[in-house]
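We begin with a single chain expressed as structure tokens, specifically the form predicted on its own.
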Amino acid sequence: MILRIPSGIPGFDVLTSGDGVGGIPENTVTLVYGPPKVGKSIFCYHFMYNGLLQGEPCLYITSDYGLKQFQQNTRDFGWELDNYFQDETLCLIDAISSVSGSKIVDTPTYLSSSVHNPTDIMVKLGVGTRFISQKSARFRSVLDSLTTLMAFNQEMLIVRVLTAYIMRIKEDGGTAVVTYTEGSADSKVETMLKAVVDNVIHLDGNEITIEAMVGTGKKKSSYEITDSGITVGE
């Protein structure tokens, strides 16, 4: 049997329940894609939460909401994020704060970059998996989005990063979700995106599917975005 991981989202983890058990599979990394404002964050901040939950700390990196955004976002959901910032569950690599001109000073769960510069975005992410992944045999990594790096930098080489960021991941033992702006990159680059994840979802604002996963066939069920978050099929 495959080892899934619930993902925190109301009706997904029934969608995606091919071999009995729903959710994302472990130690795996799911490609979230689709048109801009069809919910790819919010279903990050469903699985980076639920997560934390559950004991499972998480590792995000954020490259279209500085911090105080982001902790904006998910509260606008009930979802408070200080005490998990606290008790260190929670690691923020920060990659658009520094673009603004903020200067937030950097501590072991928040980590400034630049999405000018993917070297030190993978070295940060070096130092931010080595911390998270202490923590808790299991994890979860998040990276949204994928578009706005490629908007700074040569689409080629956020492929190499993002390559590069599924086998750290991966042999640290994590489970992640990435999100992308479909139609943002050249066609070729957004096929060798899917090609090199382990799961592909595209949302449309009414309706989401499964394109591919890991022991689930392809699937798909109408959602829509309420005050608690992304509900599915309900």
Contents of the next structure:
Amino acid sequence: MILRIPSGIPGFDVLTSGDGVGGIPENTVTLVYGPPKVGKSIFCYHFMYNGLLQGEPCLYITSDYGLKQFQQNTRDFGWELDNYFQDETLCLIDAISSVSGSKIVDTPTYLSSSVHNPTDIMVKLGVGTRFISQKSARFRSVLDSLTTLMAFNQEMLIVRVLTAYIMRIKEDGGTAVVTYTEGSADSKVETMLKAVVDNVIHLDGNEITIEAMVGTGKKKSSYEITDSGITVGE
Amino acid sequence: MKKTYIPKLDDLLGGGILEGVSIMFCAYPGVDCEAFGYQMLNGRVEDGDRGFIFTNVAEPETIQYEFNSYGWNLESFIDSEKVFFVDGSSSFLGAPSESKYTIQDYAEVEDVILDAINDIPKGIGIINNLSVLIDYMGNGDTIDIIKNWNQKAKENETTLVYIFTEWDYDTGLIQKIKESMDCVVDLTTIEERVIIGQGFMVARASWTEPVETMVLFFVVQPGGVKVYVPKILVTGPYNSGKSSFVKAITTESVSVDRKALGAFPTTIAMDIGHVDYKGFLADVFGTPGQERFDLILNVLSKEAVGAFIMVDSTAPKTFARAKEMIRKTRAEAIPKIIVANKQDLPDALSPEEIREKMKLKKDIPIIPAVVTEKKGIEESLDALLKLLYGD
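Got the form predicted on its own; any chance of the form predicted together with its partner chain too?
Whole complex next, starting from this chain.
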């Protein structure tokens, strides 16, 4: 019996149910990939927010949107994060704000890093997981997105960073989702990304495909994005 | 010999580093390694040497900001031309650079760094980050480049410090990189029970047989790399001077006590303090001495790495109780120091008389002290650190 945690996406857990309760297998890492603007980040917000609602803390690494934009993006779907920052169950590693020159002071739940300093991102990740995993034995983590990290670094280095990230999260009992924009890296690198994760989900704007998932066969369904997020199936 | 300015590291290296050597901090991903390089540079420049920082992971302003957060004034070093940047970061981000050297293309990096080394004879250069360089340059090239830099540094008596994050490179490559350095310091994480910390250990040094000790550390802002002892216990019989001792060795301390019948205040829960001594950081927990509070000893002594056992040198009747407390705090198994307090009083027993009466083994140090006059405090701390970390 594979333990699964709910994704928070209506229809997704039913799609992945198979032998019992559906969702994302616990203590695994899922790659969500696809072309730009198909809902990869929204997938992550669902996953994060659903965990927070259930008292599971989240360590979120953002390399696309800085703190303000990140909060605005989630607010657009009606998901307010202020309380979770305050009660210290949401920890954000912001790897992009510093690049645009804004200096925000670190707090226990806000750690500033830089997209082109993977070493520092890993240090902050260590600080973050130590902080978050003390709150709960079960936690979630999101890395959104690998594409930006690859834009600022050699692609192979980012594969190494991802490997280190996966080890760290799994050792500490977390479940993670990472995103990547299809076609933005060398196809060899893309294959490696798929190889180091446990589950692979493809989004193309109309269809969601579970290409690989622990305990689930290949599955496919339509999906749509509304002002309340992603809905899978009819 | 030059100092490293990293607490305890000089001792592990037989006193410091030789002129013109290369030293690599090799970090497990997630361990804070940049601070080691920056701290070495800061110490050297404060003592009059010149230096440079090569960066391919952060713009110079970000590094200045980091130095500030450690409490080090990099800006003044740059203004007075004691330190300059080799900026291998800004141009890749499309940002302007005001640094002395700017790398536009990785093909230039070898020669530019050679020039930089030439600029600072007997100085110190920081290479942050070597792993990023490998992924840009390819494995074979990087090793050749390192060899050329190290050769030039040797001729100029310049210290080269490499910051390296050990991602999952193939072991042959890592081995070759390590062999091309005069000294390698491994930085790892330590995960034992609930203590999660970071530690450093010298893997090799060409000029000495390094001491094989894992030193625990924190990186704190401000302050930089600080060695720490997670928890030290202070225990002993009633009225032996535990709270005064905790107060004396710590920078700040809190005592949970009550004034018994208005006469002597006595600890009923615990004393807590924080010690910051010669680069060593430790939390100090003092236990109550009275038997009716023994239930708390078990809790307080968990995970202690060292203990001070206080005894009142004028009260041999309490020595049995002191031994009982050693047992109850499970201090038998951890390094401990007996502090023979109240040595100023006329009927105080000497340390050797106490050893005799308490039937203590010879390897347990007994330090004579007068806590109220701050006598024997430093000696006690030194003795415990020596037990914990060796000479």
